[in-house]
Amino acid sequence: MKISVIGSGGIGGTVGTLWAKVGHEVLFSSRNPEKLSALVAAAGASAKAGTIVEAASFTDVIFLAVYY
């Protein structure tokens, strides 16, 4: 399953990494996707980073993990 994580901080990063490690394709997104390289590397080969617009077009499911 393709999962987009919008908001890749503590919660989004942790849950997205767990999904990637069990084989889901995960796109981590934030306003600054260039700062997500360490998170993507830790999540594994099925993870990548992108913009919020890319996340919306990539996915089967969007996980919104931002501060309210």
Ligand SMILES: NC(=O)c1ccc[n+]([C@@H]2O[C@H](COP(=O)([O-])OP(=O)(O)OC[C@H]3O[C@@H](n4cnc5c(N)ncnc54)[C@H](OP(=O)(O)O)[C@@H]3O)[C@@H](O)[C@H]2O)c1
Given for the second form:
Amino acid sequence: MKISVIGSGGIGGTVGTLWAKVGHEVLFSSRNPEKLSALVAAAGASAKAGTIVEAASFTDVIFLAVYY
Ligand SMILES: NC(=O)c1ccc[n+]([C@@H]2O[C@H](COP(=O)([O-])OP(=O)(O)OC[C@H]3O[C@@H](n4cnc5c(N)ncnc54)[C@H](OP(=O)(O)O)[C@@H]3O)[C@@H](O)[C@H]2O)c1
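For the form predicted in complex with this ligand instead of the form predicted alone, what are the coordinates?
Next comes the full complex, and the chain you just saw is listed first.
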């Protein structure tokens, strides 16, 4: 399944990494996606980073975990 994470912080980063590690295609998004390289590397080969606009078009599911 393709899953976009909008808000790749503590919650989005942790849950998205778990989904990536069981084989889902996960796009972590950020207003500054270049800052997500360590998260993407830790999540493994089925994870990548992108913009929020890319996250909105990539996906089967959007996980919204922005700061409240
Ligand atoms: N941490 C917990 O234990 C916990 C428990 C229960 C519920 N929650 C809830 O889960 C949500 C996320 O918490 P968190 O601890 O993961 O927060 P966090 O680490 O601060 O991450 C939130 C992310 O939201 C993004 N963000 C902030 N403002 C934004 C905006 N205006 N537009 C787009 N993206 C924005 C930031 O991404 P960029 O700066 O990279 O764009 C940031 O990485 C919150 O609503 C919180 O109340 C957290």
